[in-house]
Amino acid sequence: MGWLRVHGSPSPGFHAGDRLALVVFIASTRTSTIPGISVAGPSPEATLYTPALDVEYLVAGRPITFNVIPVTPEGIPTPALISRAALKLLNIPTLIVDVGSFLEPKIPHTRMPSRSVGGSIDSEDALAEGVSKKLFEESRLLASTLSKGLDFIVGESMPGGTTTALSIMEALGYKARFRVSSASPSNPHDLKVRVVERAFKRSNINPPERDVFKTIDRVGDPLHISIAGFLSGALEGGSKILLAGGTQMCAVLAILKSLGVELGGRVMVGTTGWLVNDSQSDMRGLLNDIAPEVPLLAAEMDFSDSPFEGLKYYDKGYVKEGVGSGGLLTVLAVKGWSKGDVKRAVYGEYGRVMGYEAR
């Protein structure tokens, strides 16, 4: 555990005998197509395709819908590459849950009945009235069917998610401006705030809003409310949960807190040192304001010795987190994997991908 940092309350942790599963929620929000909001794709419109491509690669080892690995405009690979390498070491089952992906992934997955692509919150409602409550209940029911002796690592893929997370947290009364993270080293805070302000003005949001579901329908997205529903069901079933993600997971916790869900000492957040140490966001402060009882675990990974330039960009402030990568790295650290072994697995996977793309 030498490369793991624990912030806040003592961690409930995972143990050798625990039965773990990774659950990755995917969705799209047209908020990601606002120019400058997201770099999780080669162009603003392409960010709508990223969630499906991420999980196709994660599960199948290659993208299926399009023959291209999701990259940033600079050509930096998706964090799903780290997640796939970690999953090979952990050897745990994976479930993909589509709650509103623009493209349906061409791999086996669970598809929520009320799945819906989120609207661009600056100009339209995120979801049709009543959809967020349906997504919450459907995801809660899914968890209740799975949480029979299972503990969960819960990840996500949704470009534009830090902007809608900012909107959700602010609407529910939490101060999140200039504190959410970004996949870019130059966090577009001013743009995100302008988008949220336009969303609030358009939809007459006056924080703190008390009707969580109406708030999400107007200025949220399909992803965070679904993950919150899943956590609610998993906690009812006695599971432990590691939220594998960055500041977006603070929005999930804000939803649960606003709904009065008792976290019961069984929820953790796992992310990367790249994100926790980012000077342009405030993961620790947000978590302390929203759910101080929830510990934050951070895997201090680096790719300084990588033979691949694309991975070295992670150390320069790009990407930082996503597709469950940070949480999976923290679990590897807890279970005693060395940092060197994990890096070798990531480098091997990157080399395989580059060889695949070259053919």
Given for the second form:
2 protein chains.
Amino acid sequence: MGWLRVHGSPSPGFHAGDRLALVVFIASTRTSTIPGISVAGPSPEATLYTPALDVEYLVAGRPITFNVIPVTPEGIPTPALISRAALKLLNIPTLIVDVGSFLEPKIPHTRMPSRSVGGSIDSEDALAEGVSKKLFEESRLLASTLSKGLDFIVGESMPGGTTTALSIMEALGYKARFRVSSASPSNPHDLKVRVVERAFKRSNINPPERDVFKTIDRVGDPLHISIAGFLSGALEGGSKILLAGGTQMCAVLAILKSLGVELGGRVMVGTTGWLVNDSQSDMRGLLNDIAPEVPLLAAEMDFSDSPFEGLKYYDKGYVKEGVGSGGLLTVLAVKGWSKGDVKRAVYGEYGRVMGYEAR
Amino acid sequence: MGWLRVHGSPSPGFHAGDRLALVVFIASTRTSTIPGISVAGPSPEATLYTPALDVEYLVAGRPITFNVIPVTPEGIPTPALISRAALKLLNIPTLIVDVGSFLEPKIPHTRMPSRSVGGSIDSEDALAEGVSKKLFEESRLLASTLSKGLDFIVGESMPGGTTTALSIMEALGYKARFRVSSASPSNPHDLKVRVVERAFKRSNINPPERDVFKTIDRVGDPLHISIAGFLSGALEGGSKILLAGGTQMCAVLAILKSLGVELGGRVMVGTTGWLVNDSQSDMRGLLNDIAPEVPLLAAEMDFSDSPFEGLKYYDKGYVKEGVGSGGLLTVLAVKGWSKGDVKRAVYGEYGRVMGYEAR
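Please move on to the form predicted together with another copy of the chain, as the form predicted on its own is already shown.
In what comes next, the whole complex appears, and the chain from above leads the way.
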């Protein structure tokens, strides 16, 4: 466990169970197409394709809709690469849940009846009135049909997500400005704040808002409310949940707190050291403000000895997290995998994807 | 276990595992709209709605698209009622997989990218060329992402399914005429045979066909090939599978045999005594011809003391099986539930659905 940092007291035995399943939620918010907001795609418009391509690659081993692995404008590959390598080692059931992906992924996936692509919150409502409540209830139902005897690692892929997470947390009364993370080493905090301010003004949101669903319909997105619904159902079903992600997961917890959902010592957050140690965001502070009882695990991965330049950028503050990668790494660490073995798996996967073997 | 009949030698410990999950495949074939073929709906056209309504009710406790429980023309309720009562006792994860339902169910469900409603085989191809191969591979992929550490009970809902099952088994070289089951006490064997003969003539099928996928595209349906693909992937992933259904599951096994898939002692069939003891069909003989190594379990349920007339019809040869009900009952029997306790659960559920309490 030498590469795991633990903040808070994890519930005993959480990871030891062999009944873990990975659930990856995907959605799009057109907020990601505002130039400068997201680097989770080679261009602002291309960020709309990233969620489907991420999970196609994660499940089938290659993107299907287009034959390209999602990359940043600099060509740095999606964290789904880490997720897939980790998943191979963990060997656990995986479920993809589409709550509003711009592209329908060409793999078997769970489809939410009320799935919707989120609007660009600076200029339009995120969701039609009432949709966030439906997404919450449908996700809660999904969890209640799955939770019998299973515990969950919950990841996500939605470019633009830290901006809508900022919007959700601020709208619900938490101070989140300049604290959310970014896949870019130059976090565009000023732009995110301007987008959120425009969203609040446009839709007459005055923090702290008490009506969670109205707030999400106006200035949120389809993803965070769905994950919150899933957690609600999974907790009712007796499951434990590891939220596998960064500051976006704080928005999920903010929703649950506003709804009065009792977390009952069965929720943790797992992410990467890249994210927790990032000087441009404040994961620990946000989590402490919103849900101080929730332990935070961080996997201190590094790719300093990577044979591939693309991965070395992770050490320089690019990408940091996504598609459940950080949480999956923390589970591997808890289960006793060495950092070296996990690195080798990631390098091997990268080599396979790029069409040549890691040296 | 007094209400369980076992034919063959079940693999030891199959049901004892607490890692079971239920997977219900749904699809439509327009073959069900041929008057007289199917009673799995109040009218021939309404049979197209039955799969979605069945799983909406199974998962959410009530049908959502229309507020009606699927019934036969006589008003006898869907076997999903038994499945839901059984599922509550078993308390296991459940997944709905839509491979071509006429209606998209308004609950969270797994969606197969190549999902297609099947054509009416007497007058049109079942599937566009190549679709059955895609459905097989997509279902295999789904199983491979789920099978890690899970075993499966696999059920289905597709009206018209015994007719396309007959078509598949005959096309692949098995003698299945006058041997498939029916939800009606007056099995319309002659009509089914005429439909299949027209289908073979129309599409130039000459048994025994060697090309499974071509055969399914022309005279099959989206359901059986998908379940076969799921089994193939689940077996590769090390899972055990209980096929929860009647003579349709023999068509699934016929597909797997034609594809040379090794069942490896990890597949069983679980159904009801109503079906196995039916004088108008030949479940045991079909299974013995196609896959004699596969054990058959039958739950000897009866509703003779039911306070509800609708259920008493089950004892008179109506419905018999469907939506995984028989297999779920066999699992309850193996796990030691008494017939009386299970009956009480079914009566309680029937009373709840009908809006009054069982006496």
